[in-house]
Structure formats: C-alpha cells, structure tokens
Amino acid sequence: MSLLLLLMGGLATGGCRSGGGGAGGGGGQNVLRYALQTRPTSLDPATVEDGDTIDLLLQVFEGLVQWNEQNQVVPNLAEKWEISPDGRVYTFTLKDNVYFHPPHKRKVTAQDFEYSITRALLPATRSGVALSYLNDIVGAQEVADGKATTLAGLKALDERRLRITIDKRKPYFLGKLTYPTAYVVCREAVEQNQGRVDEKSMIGTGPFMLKEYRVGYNVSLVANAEYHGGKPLLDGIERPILTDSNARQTAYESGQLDITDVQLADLDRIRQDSTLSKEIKQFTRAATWYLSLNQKAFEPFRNRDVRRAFAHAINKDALIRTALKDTVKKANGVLPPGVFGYDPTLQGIPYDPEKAKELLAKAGYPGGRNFPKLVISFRQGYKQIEDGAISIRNDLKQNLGIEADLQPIEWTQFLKMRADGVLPCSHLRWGADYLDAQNFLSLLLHSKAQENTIGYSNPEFDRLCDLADVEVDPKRRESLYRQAERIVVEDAPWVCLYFQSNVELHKPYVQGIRDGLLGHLPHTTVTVKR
C-alpha cells in the first residue's frame, strides 16, 4: 500500500511550512509531467548524491550561486560576492527579497546559510558527500569528525552578508557551492522534524514547493507565487515514479508524460515513427561512463598489467555502435568536453586484443587461466547500461578468456555499495558537479579523496593534482591536470568508455526548457500548452 502524505497544513509553529498550496499539480493544463526514474534517494540536500534526485531537489532548494545556460557560475540567492586578494575569503551579499516557502514565510538570512552548511557537515546528518564538497572551508574536517559544532571558516557578518574562508586559494570553489550540500534549508522546519529533511520539512526558497509526496508513486510540486525570481510560468510539476523504462515510454506515447528519456534499444523504432521522430531531443552532458576496477575488493586489479589488459581488451567502438546506437563519443580519457582541463589530443589506451593477452599472461593469467570469477555490477532498469555490460563481458571472454557474471543492482543499493567500496567491478558514470578537472581527478582518484573507494594510489598523480588544485595561472593549472590525467589513464583504475549524451522525447507543446552541460536547469521558464 502507498503512504499518502498530504502536506498542506504546515508546521504548528515556526516560520516555515511543510508543504505547498495554491493552484497547480494534478491534471492542470500548464503542469509539466516527467517521470522520476527511481524513488528519490533522499529529500535532504545535505545527503543527496545522485542526479535523478538532484533534478527534483533543485526545483525546491537553492544556494548562493547557480549554473546558467552558458555553463557559468552566476548569482542566485547571493546578489554579489567579493574575493580577497589571496583568494581565500569570499564575502557574499544576499538578495533582500528571498523568503522560505509561504504561507509561513520568513526572510532568508546569512545565519540560515551558516546553519545549513554547518548542518551538512555534522556527523548527525550522516552525509556521505558533504565533506567532498565543503572540505575546503576552514574547520570543515573538525566539524565532520565531531570535534567542533561550529564551522570556523563560516560566519554571518550580519543578516545579509556571509563570509566563507577556505584553507587555500581554490579556483574551482564557487563551482562547489552549486552542489546541494550548500543549499539553504529552513532551520525551524528541520529542528521540529528531529533534525531531518524529508517530506515533512522539505522547505526551500526555490521556484516550486512540495505539494504531495506519495511514497513510491509520485511527487507533486506547485509553483511558488512569491519566488524571488518571479513566479514560474508553470502551475506545477508532476513526477510519477516509474522505474521501468518500458513503462515510461508507454506513458509518453499514450500522452501521460510530456518528457521522457529514450531507451536506445527503442531508438531505431522511434526514428522511423513519423510523429516520435520529430520529438527527439539530444543533450550533451559533462559526464564520463567507465568500468571501475576496484583494487580494494578484487585482488587481481592491484596488478597494473591486469588493469591495462582490461583496457586494451574492450572494444569501445563496438560498444558505442551496438549498445549506444552511435549517440555518444568515445572517451579516451577521464575528463569530458566542456570541463576545464579536457585534452582533445589524449589518445588513451587503444583497443588491442593481442596486447591485452600479452599483459594478462605477464600478470600470471595466460588465456584467463586461474583468474578468479568476476562480477560486473551496474544499475538495473536501463537496457543500454545492461547492453554495455554485455558488450564488455563478451570482450573479456573473447579477448582474455575471462568469465564474468553480470549483476544489476537497484539504484539506492548500488550507490551504497559503491560508497562502501565493495563492488569489485562496476559499469557506471560520473557526471560533473562543477566544470573543473578537480571534480574528476582530485575528487575521485586522489589517494586521500573520500570518493576514491576503489583503492587507486599513485604519488605522482597526487602531487600533480595537489599543485593544480591551488595553481593561480590557468594555463599552468590546465597543464598540471593534463599531466595527471595521462598518468591515471595509463594506470587504468578506470577503463574510460564514452562521454554521455542524453536522448529524450519532448512533446511539441513543451516550450522554454533551459539546459546546460550539467542537465536541465530549474523550470522557471517552461510552459506546457496542450
């Protein structure tokens, strides 16, 4: 049975409320309908870590800065900021017309950001990602370790001015503040909900408000008529939870959805359909799909020759042709186009079955003999991901004599197992949170990085990343990251496969979608006129 949570009444006290009100949602003519592809993993900006759920939350919550359609960091709740000459101190001035969602509205202050960012780091919040995005702030580690309850580098100077001090100059720092861990939440709502942000306390400042959450079934949002950026053109947004790709496609073709993702196995049929073919949209994403070779969970991957053998054995061109229908570009490196540091000259490790056999034999597994049983894990529910994994498995069998089983895993469980570092081999992607090489190289593959759950370590790679992370000169910084990327590509803790491109279907009456390399932007300009 579904749990129906009607959030219209608000909290009993305090300055914020627990749900939306007013027109919108349901079957209105100006309501955008597109499915959530999985049940939301978290409604808390401090803990969310997957793109599907972030797309939902960024309609409701906001931070100091945001991305625009030109992939630039621009003001959001902050109207401006100043950076000290040494690059360590950021002083933000908040807009004067930002309120938490009505009817129990209250003006947002610098103290609210002080509370929200500190809360994200506190051990009680149990965020697996907060330290990755807020670690540059002075005192962040102490708060995360439970040694302090106040963040030394974060101070509200008055109601409208917030000062953030970071440990060193970090050219990418503003980009980090676009991630949900720096979004502002309503203190009263959170504290009255025992410190949790869920459907009872999902209070933000964004263009839409939570109207209804039917757990496992759908999320309904309603337009915030008093939004600081002007009332959205939509009345609301409906997000039915449809984990099955066939169900999403059927719902779109029967007129129940206005936008849907395209399962690439259906693409040939869609291209041949006189109506659907005109509704295809394709969006480039700053994201890299790869095969992760976990040295902590699978002993053979500690041998560099084994990892390089895998890289030489996988036919990326065939994978892209058969599983991805030639909709993506091959990845020769970690960094996708559009990310600072991307190197178009990088050749990577080429497909070379004979070299692959030679390296595997050198590692002590000639023809795959005595190689332990391997399991390749991936997110369930997406045929092109499974088809990609099948292609990889076939290449390993044909070119190396290695047998592998395939293991589809439910998305929330997959995220947990990845974070715990227990998946020996997985087919997955990393999508940029901010368009900087640091978000891929240092954040994911540095030996001391929290997100490095696969045990990769190379002192020279670490040294180059450490230098690049604080380098002032952009050309020098780019050169350092490119040197680091070449090292990690040759070491092959990842087999980089392809750069993501999303194929979607949009009804012709949906207008005003804004998009960037990181995904669709909040739907403030969208209209639906059926």
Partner chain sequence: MAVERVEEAARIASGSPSREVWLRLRRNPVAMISAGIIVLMAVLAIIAPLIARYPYDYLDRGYELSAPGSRHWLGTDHLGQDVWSRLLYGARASLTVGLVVSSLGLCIGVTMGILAGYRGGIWDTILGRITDAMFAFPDLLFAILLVGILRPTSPIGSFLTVFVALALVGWPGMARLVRGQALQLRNKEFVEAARAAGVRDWRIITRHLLPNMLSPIIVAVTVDIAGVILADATLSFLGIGIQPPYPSWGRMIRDSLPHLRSEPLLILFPSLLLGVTVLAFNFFGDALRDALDPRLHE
The other form holds:
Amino acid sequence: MSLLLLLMGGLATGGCRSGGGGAGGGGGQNVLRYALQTRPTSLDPATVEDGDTIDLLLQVFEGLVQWNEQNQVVPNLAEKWEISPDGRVYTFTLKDNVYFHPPHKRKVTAQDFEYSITRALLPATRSGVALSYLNDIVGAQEVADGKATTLAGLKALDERRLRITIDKRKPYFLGKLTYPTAYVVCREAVEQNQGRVDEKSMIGTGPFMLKEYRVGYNVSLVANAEYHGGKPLLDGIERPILTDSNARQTAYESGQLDITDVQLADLDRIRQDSTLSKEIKQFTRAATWYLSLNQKAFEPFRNRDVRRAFAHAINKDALIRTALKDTVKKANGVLPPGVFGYDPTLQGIPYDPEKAKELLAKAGYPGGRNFPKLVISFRQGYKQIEDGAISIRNDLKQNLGIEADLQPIEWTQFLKMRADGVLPCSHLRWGADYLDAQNFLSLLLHSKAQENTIGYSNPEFDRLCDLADVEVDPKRRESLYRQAERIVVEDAPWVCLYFQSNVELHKPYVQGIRDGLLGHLPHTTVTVKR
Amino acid sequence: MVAYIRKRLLLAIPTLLAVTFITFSVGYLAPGSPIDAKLKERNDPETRARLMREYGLDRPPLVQYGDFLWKAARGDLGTSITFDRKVSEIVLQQFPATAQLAGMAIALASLLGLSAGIVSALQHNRFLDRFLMGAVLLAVSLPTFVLAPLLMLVFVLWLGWLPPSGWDGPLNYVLPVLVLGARPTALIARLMRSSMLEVLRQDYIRTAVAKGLSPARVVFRHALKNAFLPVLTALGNSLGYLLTGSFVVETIFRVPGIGFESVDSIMRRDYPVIQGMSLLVAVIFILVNLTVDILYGIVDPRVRFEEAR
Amino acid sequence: MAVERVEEAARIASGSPSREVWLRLRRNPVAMISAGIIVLMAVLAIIAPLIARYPYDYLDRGYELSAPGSRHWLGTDHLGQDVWSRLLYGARASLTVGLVVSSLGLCIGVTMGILAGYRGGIWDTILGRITDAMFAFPDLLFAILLVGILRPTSPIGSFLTVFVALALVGWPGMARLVRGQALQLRNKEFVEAARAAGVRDWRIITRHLLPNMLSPIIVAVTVDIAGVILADATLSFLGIGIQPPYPSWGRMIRDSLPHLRSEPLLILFPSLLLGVTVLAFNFFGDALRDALDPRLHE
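Mind sharing the form predicted in complex with its partner chain? What's above is the form predicted on its own.
To see the whole picture, the full complex is given below, headed by that same chain.
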C-alpha cells in the first residue's frame, strides 16, 4: 500500500483531498449536485430522446408552453394563445422580456420559433423524434422529407405573434409542444457552429446556462441571472456522469451528491437506516409497465381466451412486492393516474389462477399441454425489469403449466424488434409524451396505428378512439376513452402490470424540487443549504 | 534493425485490416442500429430509412467498409452516430485517462509482481512462497465487479480515506489502479516465479554460485535479466486487457476513459466509434509488442530479429 | 489473459513419464486438496437435481430474503429463490462453461498452432496475422456482438453462445503456445529422422509432436478453466451470460451485488464457491507444472 502511494505521488503532482465539495472541479455552496446516469446523447433539443438528457436540456432550453406541478399545460415563453373555433389554428403571443443567454443576449422573437421548429424537422438536423412530436403541423411531413424548407403551418405574424396550423382538431396538441423538439434555439449560435447544437452553441433562454462539459465526465450549469422568470435561487447545477448505480449510492452517502436514484434491491436497507429512511422521496410517473401479447408473432395469442388466461395468471401483487418492493401502484388498466381519461374505478382482470387454467383449457391447452414454446423478451441490463420477467415466468409455469424462456435484449436491438413486431411477448413500458389518453390508446392500440405492432384489432375500440380524439367536450371525450379502455382491458392484448414510480434520495437541505408526472420541472425554486 | 522494424510495420497492415474487417462484419451482422435508439421507442420506418440514408448506413456493406478504410487511411475516423462527435475527438479526449490508468496499473503490477515473483522463487516451496502465491491468486479469484465495490465500500464509505469517484487527483487514482492492476500483478508474479525458478536451475547460474559468487549477485546480475524476458512479452500481451478490460473499473470509479466508451458504443451499435476504438487498441497493441520485441533483442542479443514474429 | 498463462506453461520442459508425475503429485498436499475440491464441485454439479431442494427457478412466495434455516438451508434471494439449489445448478453452469470453453479453445488452438508451427510458410503467415488480429481485438466486443447476432432464445442457446464467444476469444493463446512448441520440435532429430524415413505428416503430428507437447498444454488448460469461469462472471455482469433465471455463479454474484450491504450472505456464498474453485484449478495447475518439470526435483 505504501509502495503504491509512493508510486502515485511520483506520477501525479499536487494532491489535495477532494472531500465532499468537488464533484468534477466546480461546485460552490449553493450548487445542486446529482448524477447523469448516462452520458448525454445530445445537447440538441431537436434530437434529444432519453429522459436523463431531457432533464438536463430542460434547464437550458424552453418552449412556448410547459407543464406545471398540477400537470397542466401552462404558458412559458408564450404569454397567451388563442385557438380557432375549428381547433386547427393556434395563435401564440410571446412574452416581451425573453432574451437568449449571453453572449448573444438578444430578444427572442416569433421568427426564432419559426427557425427552431423548422430546423428540428429538416433532414440535415437528423432528428429521429421531431416528426413524431411535430407531425400535426401542416407541412411537417414535406419538410422532413426534404421536399420543402419552410413549414407551411408555421408562420411568424410579427415579432411577437406566432401562428401554428395543424391538420385537424387535436385537443392534446399543446401537450406535444412541451417536448424539446419545439423549443427555441439561437439561430446565430447554431449557424456559427455549422448548424449543430452542442456545447459550443448551447444557447437557450432557460434558468441555467452551460458552464462546462467534459465529455464522459461531467456537465456544469450556472444560473442565468437575467432569466425571464427571475434569477434562479441556485448558483448552479453539477451533473457528474456516473453510470454505475452502486457508485452513485456511495457518492450520495459520502456526500458527493445531493440527490440520487435508488436501486430497489437496496431499498430494504435504506428503509431501515435511521438517516437515509428520512431522505426517501417517491415520484409517480405517467408510465405503464405491461406484458405485450403479440398476435402477429405468436399464434396462440390470437385467441382471446389465451390472452385472458395470461392476465388472470399473473400475480401482479407478488411481482410488485418482490421485484419492486411495493414502490408502485398496480395497473388495472392502460392509463396511468394523471393522464386525461384515467379511470379510478376500473377493476381490470383480477388474479385468478383457477379461472386462468379454465380459460387455457378452453382454448385447447389444458394444463399448458401443446402450448408452443414461448419467449418473453425485455430490455437487457435493468435488474427490476428482469426480476419482473422472472416473476411473470414463475406465474405462468405454476398457474398455467407454460414454461417460458426469458430473453434479455440490448436496447437498440429490442427497439428494432419491437418496431418490427417480431417479439412474441415482451415486458416493457410505455411512458407518456403528453398526459392524454390519445397518447396511449389511439397511438398504441388502434388497429391503424403505426405503433400497434402486435396485431391487436377491435373495430369498436377503433371507433371510440376516433371519436374521442377529435371530441371538443372534455366530459364526453373522457367517457369515450374510458369505454375504449374497458374494451382493450377485457381483450387483453396487454397485461397491464403497474404504473411507474421513481424512488430517489434527497438530502434534507435540498428544498424546492418541483415535480410533474413527466419528470422534475426546471430547478428554478430549488435551494441547497448545506 | 531498421529493416526489421519496417518489415514488422508492413506486417501490421494486414493485421489492422483483419481487425477492422472482423469488427465491421460482426457489427454489421448484429441486429439493431444506432438509428433505432434515436427514434425513441417509436415505430417510424420512414424516419428510420431517412436517417439510415443520412448516415450512409443504407449503402452496401462492402462500400461502407471501403469508405471507412479510405477515410481512415487519411486519418478521418468518422463521426459518432449517437453523439454526433468526431471519433478522433472522442479518442483524444478520453484516451489520456485510460492510458494514465493503464500506465499506473502496469507500473504497479511490475513493481509488486516482479518483487513477489523473485522472492517466491528464492523461497521456493517455503512459507513465504506459498503465502505470496496464495495472496496473489486470492486477489484474482474475485471478479473485478465485486472487488471494486467492496474496496469502495471499505475505503470510501466506512474508513473515509478516499474520495468516492472521479478523476481529479492522486487520491482518486488509488482504488482504480489497485483494482485494474490486480490481475497483471498476479500474472507477473507467477510468471516471474516460474521463469526465475527455471533460470536458477540453469547450468551457468549453478556454475556461478559454485564459483563462489554471492547468490544475491547472481540473481541480480544474471538470473533477473534472463527471467525478465517472458515477463516482458506477457506485459505486452496484457495491454489489450488493460485498455479495454478497464471498462468495469472506469464505470465504477468514473474514469473518463475509452474502456467504458468502447463497451457503450457496442451496446449502442455506434459503428464508427466501435471501429475507431478497435483500430486504436490494435495499433497500440502492435506498437507495444514491437517495442517489446525490440527490447527483447536488446536484452538478449541471441534473439535474432528475423525469427521473432 | 489466457495467453500469458499459456506462455508460462510453455516454459515447462516436457516428457516426464506419467507414473512419476502422478507420484510427485500425490506427495503434494496442495495438489491433492485442490483436486479434491475440483472433484467435489464436479460431483455436486452432476448430482445437483438430486440434492437441490427446489427447482432453480422456483419462487417461494412469501419467503423472500429469508435467513438460512430449515426451509431454505442457505436462505433465499429477494425473489424467494433457494440459494442452495441455485448454487448447485450454478456449479453446473460455471463448470460446464469452464470445461467446454477450454476444450474448444484447445481444439482450435492446437489445430491452428500445429498448422502454423509444423507446416510453416504461408500457413504460418496467415495464421500469424489472424492470431495477432484476435489478440489486438477487444474481447468483449466480440462476445457482446455475438450474443446480438446469435440472439439465443433458450437457456441452451445462451450456453452455446457463451461457449462460442469465449472460445473464439480464447484460442489464440493456445495457438501461440502450440506453434512455439511445434517450431522447436520440428527441428529435433527424431522428427527430422521420421520425415526423412518418409513417415506421413499426420503420423508425425500424432505420434511425435502431440505427445511431446502434452504437458505444457495440460497445464495451460487447467489454469485456463479458472480464467474462463471468471470471464463468464464478467459476461454475466454485462447481462449477456447464461440466460435468466438459470443460475451461474457469476450471475448470482451480479444479482446480489446491490444486496452487498443488506444481505452480505447472498454475495458471499457464490463468491466463495467461485473463488475456491478458481483457486483450486490454479493451484492444481501449478502443482502439475511442478510435477511435470523434472529439474525441480533433482
């Protein structure tokens, strides 16, 4: 050991002990420190796709609208808006006091939005998500295809007024604008940087500005003193990149981080720890975990009785207790609480092994006999996903006599195979993009929907979704979605398992974190008093 | 010797071609592409096709490979598809940390391994020999991913002697170097032991001792030099492990290096980065081994350069 | 890592009569204890279904994380799986992987090595380039991508994938060892005499070359098995080892890593077995080497 230290001393110069303070060079007293669990895939709001990076970009970039703690869409850079009677034309009026970060420090105009949103769609931006979020705007497809360079449905009427025209009435449209693809970027900065948004051109209007980005190591943000909503209470945010969950836990407990996620496997210990147990925070998310039963890839799933047998056979309570340590709410239906259309009275298909056996026998597989080989796929590398699958596998074996194989698949490959509709049975999640039933029911399960890759089709369900998607009256709309949800739950193309919930540890001196169902809100009100 | 070096460098070209070709074909055959993650859980075949076109991934595989070679030959390793960053930039930014880590691990391994090996050989089959070899083996019979969190728990959380993670100062280096150096240390110790044992039994050493030279003198004058040769080769060979095998260590201790980068790029199917990383590792591997062979020739002039591969 | 071990083995002189070696081994207590441990593990692995008290995939609902006791001798993990049963089945997985992969590496390595070393010429050049390339190649990349390509959907498939992946990365070390030996032996009088007498290559290889390089190969293999078992653990850490819920020691260690601080026993048991087995193979390899080297016993 002493030899080793000697050796190190020779190799490196100057060695101060970096105790609690420095998570990557920076960080004063009033700085919030929490880890990035992956390296940011992009610093460009037009292309960002993963939740961790979105959380980072939300501090720097902003859009016309934002969701709030009550999960409503509220004005952000837009002061107000009007919607035409046919629901197709949105006219936004921008705030008058919004400036880009220094060194550009220019007032944000409607033309900036025109530029930014069009840019997100242009093929040269190479965004994989822009079209998914902006496709309602008239002419979006043409721009994405490279057939047009101006977006027909997007027009700056003057410096402060922006008009967006969409293809038909969509009560959920504003929700889609909360996604970063519709955020404003600084044209000069981007053009000076060959059209790219990276650490050299990360100029937004948000409460924080980029201070330092060391690739693969950390991101430092500093407060924007001229933020239009008033200077944030923090001086800055430190995001060390720490991909190992054990290492994050150690860093938190040794005082290097102020907030961290928790490994559920470690939760029992944390709950028993006198200090840590007081620091547990739980945040529900608008996301549903489910088992998808693909009728296109696995013949027996075409039989409704087989699907219902699966739904009856899976012990969700046991899964939630063992794999998820009771941190989540059981899902009786598709829509998570907080999403427009959520039905708290829905009972769903209860756990009933006897009924399950009966249904499977009726379908021609008594005791699981002659049931073809089944493979359950899921994303590789996440313990609780795997544990969930093991629990499901056990139920199918014990209750139905079906012996399934488990197949963890790498994320990219999993996404491709899911999209191609070739996975017979997968354990996965759908997280809301915006808090509307359309984002779940019509988008994923309508027989004409592109996302419906599992071959589910029910004309009555389709009809109800079509009606609800364009319905003006919220009451009627909600009731239509609820009827549709009941149909799909009874048909069981999905076995809905639970609604996601994230467990975090927050040091007691961290105050003012605001949270919505789609994630933490920008940290404008957070204080850190160590 | 110049001719020898030239010949070796020429021979490196087919090796590099083979490495890049294997990497390319394996990467190409594995399903999934970096584009799929960009689509964010959406089934959007049109956007997918467009992006494949934008990134040139729709071209025939051999054309893509040719294009990569053509550009690589001129020093352009392409751009990461996931991160939209030049591969050369990623290498320049992240390689130093890995090199530093690997260098310190090798230094540690040589120092501890050689001394342990020599002591063991001199004390052959006595207690110290058994003890050292046992300790050395014990250190490697635990997988790295257990050893690392264990040490972290003890030294960071319980004892509080070391900072948790990062790459900012010497105290940060202690645990990663220790963990990464454990296996090479064990290897060198064992290699040195058996190599020493063999040399010590050679006739010329026996003669030297018989002639009345002090054993210590014999060890350091004659035996050490000859016993060191195979160790040198092993050092060169374990470099590959140190460079890419460091990913567990880099992940757990937050070392911004290429070990993590290369595994991550494979998971994301980020072809240009995968290619660039394997090319880099191959080049370093070849250069180091060439150096080792030249050193071999210097230490032991009996080795003719032509014979070594 | 296999390479260096192999090179270490290559340093050992060959050609002791087997009886003598056996006698020397028997006198070495470390060798005997190591062999005993290996045999014990192998027996446990073989009779696992007989002495396991639960199927390896049975979740004992309501008994999650139970302490060692009469219902579960070594307790259960967080899903209620019986640790004792899983350790036994894990022995099957880990030992099989170790043995099969080493044998595969042995076959490929010996074939390639003899071709390169004995035939020489263009064979040597081509195979030399390939081994170099394999050496210079990031091992894990291969393993990860192979799993992607082969996409195993069954436990057997995932076993095979692990075999192929680890064997493909492991053979070059053996090839180098064998090539070196073949090069040396090729110019020995007895081989040259045989060749001059018109004996066929195949006969020379099987009658003269192979028997004379057997001992370094055996030693290399013993030591290699330990390395492979550890490599499987690393694959499990990446989530690409043997398919869940089938246990291997590596997977069990990975799965209990987050319980390190709350349920240390969960990680202790598989680590202990893994460590002891790896040690046993290494010590046995060492002892074998000592026994095979006559000069050490003068």
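What we label the rigid core is the largest C-alpha set whose atoms superpose within 1.5 Å from one form to the other. Positions refer to the first chain, counted from 1. These figures come from a predicted structure and were not determined experimentally.
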Does residue 286 move its CA by 2 angstroms or more between the two forms when the core is aligned? no
Please determine whether the C-alpha atom of residue 248 is displaced by 2 Å or more between the two forms following superposition on the rigid core. no
